[in-house]
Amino acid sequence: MKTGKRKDKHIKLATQKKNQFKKTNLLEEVELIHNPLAGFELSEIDTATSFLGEKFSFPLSVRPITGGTKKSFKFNKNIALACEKKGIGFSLGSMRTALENKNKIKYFKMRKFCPEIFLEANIGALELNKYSVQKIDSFLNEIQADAISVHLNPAQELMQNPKAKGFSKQFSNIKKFAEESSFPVIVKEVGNGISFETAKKLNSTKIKAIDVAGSGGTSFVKIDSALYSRKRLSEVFGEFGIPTAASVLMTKKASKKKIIASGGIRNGLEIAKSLILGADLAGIATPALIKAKKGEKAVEKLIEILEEELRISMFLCGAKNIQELKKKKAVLQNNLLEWNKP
């Protein structure tokens, strides 16, 4: 299947009910602790945040989905939109489509609907075997972008292709990468998560951040595995991944890196949650496409929701600002008390 048509088959069945996680992220089974006599006002609540040296009005990225189509060109340009005027970052879809077809690059330059903001661009860890490290800061150039993920997607690349190759090079193309690139490198999963072991491996690079990307959201399992008729390995893996509550910790254990955690973000409580835990940005890829389908005004009043619900949530913990957000404690239950586990 063609990369772009496989692109546009995402939009429509990451929207789908039967592609979603049926696990949670394991996000409520974090607890956090109210404080009834904070001492101040909702209306002093300061949201604001830094990422790899960029402004948020609040912490919060539109993770990537898809792009380098026409279809994904006018989503993307809502995002877009929405994310500049309420002052949070966006991660455009994978670059594969414009490293394939040069004159598919018009796709992602998005730059000028979001002049200020702090604007990803994205390719999978298994493309840094094809294209030199030249050629990927070339394209970050051209459109403009502040940082690249990289995104690691074993489970995604099987149900494509089981016969796919190359995953022995990819760490060590990784560091290279990261070495060589005169852009910020962000690592990331697509839904599955990232272990203690690979955020260890991933600490001793020069990447600046890492994306947990853990289940609980879409799981691009099924939806490749439906898009190749493989049934089978839909049923046996389709839930398969560490929740991103768990990854969030696993990774803050073993890595010193700046940390995103995305993976079934749903509301603020959430994104405080995750805050908590040892997140820095949380992350939102879905919910974002489903607005951007009714125009930017939609996107614009769920970053508007997921802001306020923030913002409540920092007012009954008793934090003023985010590093106070931070410093917040919080009662881990059940199944992430196991996953926590030494």
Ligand SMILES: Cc1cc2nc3c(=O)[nH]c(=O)nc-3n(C[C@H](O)[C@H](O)[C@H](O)COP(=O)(O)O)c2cc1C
The other form holds:
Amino acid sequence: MKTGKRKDKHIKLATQKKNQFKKTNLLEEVELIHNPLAGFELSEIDTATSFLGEKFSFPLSVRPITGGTKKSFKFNKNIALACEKKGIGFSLGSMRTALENKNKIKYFKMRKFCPEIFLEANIGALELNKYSVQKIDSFLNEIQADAISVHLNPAQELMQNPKAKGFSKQFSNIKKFAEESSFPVIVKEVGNGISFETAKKLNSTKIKAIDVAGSGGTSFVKIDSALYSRKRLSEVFGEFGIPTAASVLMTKKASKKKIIASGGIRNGLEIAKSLILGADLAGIATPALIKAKKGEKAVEKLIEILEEELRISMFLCGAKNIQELKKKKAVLQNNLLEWNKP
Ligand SMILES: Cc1cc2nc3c(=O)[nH]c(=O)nc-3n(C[C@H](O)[C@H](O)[C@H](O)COP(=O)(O)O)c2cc1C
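Form predicted in complex with the ligand, following the form predicted on its own:
Full complex below, order starting with the chain above.
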């Protein structure tokens, strides 16, 4: 299946409930500690933060979703405009279509809609086997990106092709890319999570951040196994992966890199919990996509709701700003304690 066609089908499939994980991201097993005598007003709370040297009005980024087709242009434009207005980060989906066909670069040119915010591009780690650092950097310059995320997605790739190859070179390619590219590199998953072992391995590279993209939200195993009619693989592996809360804890223990918590983040309380567990930013994908289908204003509204919920969460645990929030303690329960065992 051609990359562009697959991308457009992902847009439809991702918003179907059956393609979300049944299991949760385990953030419900993180309890924040209430502080009913915070001693300041809600209006005094400052949610601003910075990430890789860029300012964010609050710690949220819309993670990579799509790119490279006419349809994707419309969605990305709505998201880019809303993120610019609200002062949060935005990532384009995989640049693969533009590397395969130069004429598609035009669909990735979003900078005019979001001149000020942190704009990421995205590529699959397997693509680093095929394209030079120079070629990728020249694309990043052309679209005026601030950074690039490289996705690890073995489970997804195997749903597309159970005999897929090229995985053995991924680590050395990422290491080389992070050394030679003139852009900051973020490594991410796509919904199956980053383990302690993976985060530890990435420590020896020059990457700047890890987006755990854990389980509990969108399941690419379900999406791509549906797309490629692999019913049995979907039944066996559809719920496979490290829940987001567990993945953030593991990554924090293993690594000093900045952390993005994504995978099933659906409200502002979950953003606050992610930051207390060790993340620097939280990220959303499918919720933004659903709103982007309706238009820029709907995405904007979603971002406003998440910001308000984060602000209330900060107030209720007595954190006046993001630094104070990150120092707060949380109580971990049940399964999450099992995941968090040394
Ligand atoms: C339609 C769609 C397409 C996606 N495409 C990409 C992609 O090209 N590259 C990537 O790294 N992640 C991609 N993702 C994964 C997201 O960036 C994110 O890690 C994942 O969906 C978990 O977040 P969520 O539960 O909020 O959706 C995509 C997600 C969706 C919903």
